[in-house]
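Single chain ahead, written as structure tokens, the form predicted on its own.
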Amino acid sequence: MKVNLLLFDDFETLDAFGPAEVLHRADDCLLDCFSAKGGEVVSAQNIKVVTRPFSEADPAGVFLLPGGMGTRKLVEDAEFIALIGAAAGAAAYVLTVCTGSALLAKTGLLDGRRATSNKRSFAWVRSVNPVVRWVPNARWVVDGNVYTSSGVSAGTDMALGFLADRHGRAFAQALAARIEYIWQEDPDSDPFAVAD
């Protein structure tokens, strides 16, 4: 199964390279690096990646959507939000990591479904699209073929999850156990919730 990462300037690291490094160990996995253009793009910790046009995507598969400070200018860009919408919809998954849930937010395909972010800037996310139905607390959310997660670490914990669900727990605790991570494998269980 193809994974098609979606980079942008100004996403966070781990954002998309904690379910990368998970999902990559998965042998019915392949990842590939994509931005709207293609070429350099540079995350909020100035780490530079170089891209893919999402043009040239197989957009079937999985479509992996990171957050960070970058999202807070994409959200109000229409084709950037157009790009996301159409990648969504023609994925078997949807994967958004922290504030990458308000970019697909944004697109209406979260509408009536259930979701959560990054709960530092859980007030912006909901004010992105109300229509959701938000949950403060959870460590990650599943609604049909859409995975959602709360902020940067928990992205990892999604990936894994993801895996489990695909290929059984015991799997993603082997997996866990390989890169030597505690899995946070309660998706309801948020030590850093918010009040609803």
The other form holds:
2 protein chains.
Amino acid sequence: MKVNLLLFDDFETLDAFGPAEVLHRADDCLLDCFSAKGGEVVSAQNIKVVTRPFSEADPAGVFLLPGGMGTRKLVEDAEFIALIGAAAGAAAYVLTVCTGSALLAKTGLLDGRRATSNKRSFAWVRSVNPVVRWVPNARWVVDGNVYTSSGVSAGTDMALGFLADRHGRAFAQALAARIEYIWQEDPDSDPFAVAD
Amino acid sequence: MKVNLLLFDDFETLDAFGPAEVLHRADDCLLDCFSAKGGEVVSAQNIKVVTRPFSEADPAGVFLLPGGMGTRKLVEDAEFIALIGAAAGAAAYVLTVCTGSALLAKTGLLDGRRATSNKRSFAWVRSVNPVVRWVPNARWVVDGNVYTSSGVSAGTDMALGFLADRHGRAFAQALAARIEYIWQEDPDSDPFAVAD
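And the form predicted together with a further copy of the same chain, for comparison with the form predicted on its own?
Starting with the chain above, the whole complex follows.
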């Protein structure tokens, strides 16, 4: 399983690296960090990551897209949104975390589909594309081959849920135990849900 | 609050970046990534991080040390252990995650003090320095200015506990809610404890 993690300046650190930690531990996983043009990308928490240009990625695997404050500007960047659309369209599975779903929504690929996002930014995310069937009360949402999670930490639960769907619940539980992670395995249980 | 995160090849991604996510969200935090000699460091999950040489750090802040498979070799690297000893000795607070506590234990700074570590590597960690009062049943342990956590994900709970000790429980709870993190806030509750 190839995992292509697409980073951008001001991405949220744990959005990206919680799922990266989990997915990489699936035995068959090859994870690599990309950005639109390659080179150094800096997270909102001042982590500087070396990336390859996305043009070098084999997009047929898992496409993993974090959120973060960087999405506020990028949602208006037509070239970047086109890249997201192409990458998501070619991927076997698409996983977004937090406001990463706003970027995906902007491509139109979520039109009429169920998805979720960060609860603190929900109104903004909905405004990016109101045609998406936004679910305000979910730890994560699965619609076909697209997984979208709530804010930051929810991405790690979603990544384990994704592996459970591929390899079984026992596989995901064993993996969570190896990283001493208390997995919230019910996608519909959301302690941070907002009134909608 | 200055947070100096010391990385090394084969560090465990979430050991470092769970606490980094949390600590950076304390308003007064300046977090920077270092390694012994600076340059690119690669995590066990193939995340390539740009670091500064630790000689450039002001060591008076928080010293954050992850674990990971890289510790197995580094525990025998006298020069690296001397760096850890100097950094930990100069820091206001020392936070280690997972097998990072084995590196700290090797310096002698944990002699006679209480500490914990990864539950899957506990026998090895204990063998590195049996004079430490290793606690096999703890999510994290505080002894003076030294915080040590259990494996991987426990570091995020510990980082929130550290902030709770500095700024109050409500501060840490509010921060956890912002990142939709279900904080396990009792350091003594350890679902991954092993018989000892």
